[in-house]
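Form predicted alone, single chain, as structure tokens, below.
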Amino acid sequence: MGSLISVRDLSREQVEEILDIAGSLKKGKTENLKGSVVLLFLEPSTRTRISFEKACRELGLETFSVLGDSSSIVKGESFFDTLKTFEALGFSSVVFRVPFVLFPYEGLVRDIDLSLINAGDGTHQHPTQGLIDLFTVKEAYGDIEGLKVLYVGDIHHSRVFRSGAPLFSMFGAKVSVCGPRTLIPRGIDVFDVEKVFDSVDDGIEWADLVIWLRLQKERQKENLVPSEKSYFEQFGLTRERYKKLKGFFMHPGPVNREVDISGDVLYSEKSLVLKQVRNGLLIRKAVLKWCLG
């Protein structure tokens, strides 16, 4: 059994293998796996949890959900001991979303006889979303060597950025970021970022693809933007900015309308948002197959 906690653990060959599995599933190939999976989601989720649950069932895997306050972690049990409990009960895999960062995690993978799949840990990683975005962009653009990809918004708190940027760079794309300086993390250079734009309009002029991110108010311990209205005016996808886009735009969801993106362009011709959702099922099936098959 394999695990997937961070995209940084993957080689390009492994990423291509997962994408190839997803591609074959999209063409109609069927896969059947044996085993049982725990969906341990300690943070709210719609797209990720439901697509993982649907993926498991379509692959023939039994699914069991542990959500929010129903976990013994709220009573003080460690994450490690919770996983050891699932191991003792004979589960094959745990798909988890947790509010804390798993780092370092090598001992966890070594000492737990389960396939562990990260569906989001704090502000650290969201590897399946990174793979979804890469798969979706490759479908839309073909070869992404040299493609200019711009992330806009709350970069500081974004596990989507921390997962997607290394994958795009791995395949030769150029990655830049844009957002309020209060939402650009220190050490942004470790992500091989080409440019940091203060103006989203300048960034749009540079970019072939723009990925808007959600303003994560629940993770902010202080007010890092003056107001949602001013943030939207300065960094959001307005109708006027939509007209300036050279290519497609994406958003991993959930979207805050009139904060991240204007509602009347969300599902427009240049939007890949619903394709990301549809491809989410394929990628999560592919990851389960890659880990368990």
Second form
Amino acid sequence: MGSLISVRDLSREQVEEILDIAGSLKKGKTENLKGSVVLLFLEPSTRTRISFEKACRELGLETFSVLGDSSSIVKGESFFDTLKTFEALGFSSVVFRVPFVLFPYEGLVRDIDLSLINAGDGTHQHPTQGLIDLFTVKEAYGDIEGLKVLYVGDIHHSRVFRSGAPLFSMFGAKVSVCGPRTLIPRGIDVFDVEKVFDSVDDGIEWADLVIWLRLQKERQKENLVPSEKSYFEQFGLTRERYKKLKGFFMHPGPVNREVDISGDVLYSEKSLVLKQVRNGLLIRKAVLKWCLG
Ligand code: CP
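Other form of same protein, the form predicted together with phosphoric acid mono(formamide)ester (CP), not the form predicted alone:
Below is the whole assembly, all chains and molecules, this chain first.
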């Protein structure tokens, strides 16, 4: 029984193993697992929660949901004691989304006898989204050695960037970022980025693939951009910028229309957005199989 908290814990071989399982599932292979999974979602989610639930059911796993303010965490119970409760009740796994950063976590993994799967913890990690993005790009481009991948937007608050960028680097892609300086984290260099672009138009000229990120208004304690309108004008995917894209674009969702991306181009020819959603089901099944199989 394994856990997946951070992509930083995965070797290239392990990532390839998970992608291979997803690839086989896509070709029609079926997998059956036994057990029961708690979906503990303390933050809002549409695609991650529902695709994990669908993945569990299609694999034969029972699911139980604990959502939002309905857990005893609101009464002061710790995350650790909540997990101990699920362990005592005999569940196999907990898929969790939490608003706080779970770091360090080695002690938690050691002391809880459950498979723990991170579906997003604060600004830290969202490993299944990183794997979805890698899988989707490999499908669209084939070998990604040397591929120029640009992340645009709210890098500072993005667990999607912190999960995807190390995976792209692991497979030899070149990663750059672009956004308002207020949304570029200090210490961005630890992510092995090629360039930090101030101009999205320069970034688009450089990139083979662009990943727009959501402006995470709910995590901003102060006004980090002058206005949504000016943010869109300076960094958003407008119709004019869409025409200049050399390859595909992605967005993990949910999208702020006319802030991150123009609604006109969201589901257009160069968009991989719905492919990311579809691949979400495969990757989450593959991760469940990898952890519990
Ligand atoms: N990409 C993502 O995590 O979306 P949800 O918040 O809808 O799950």
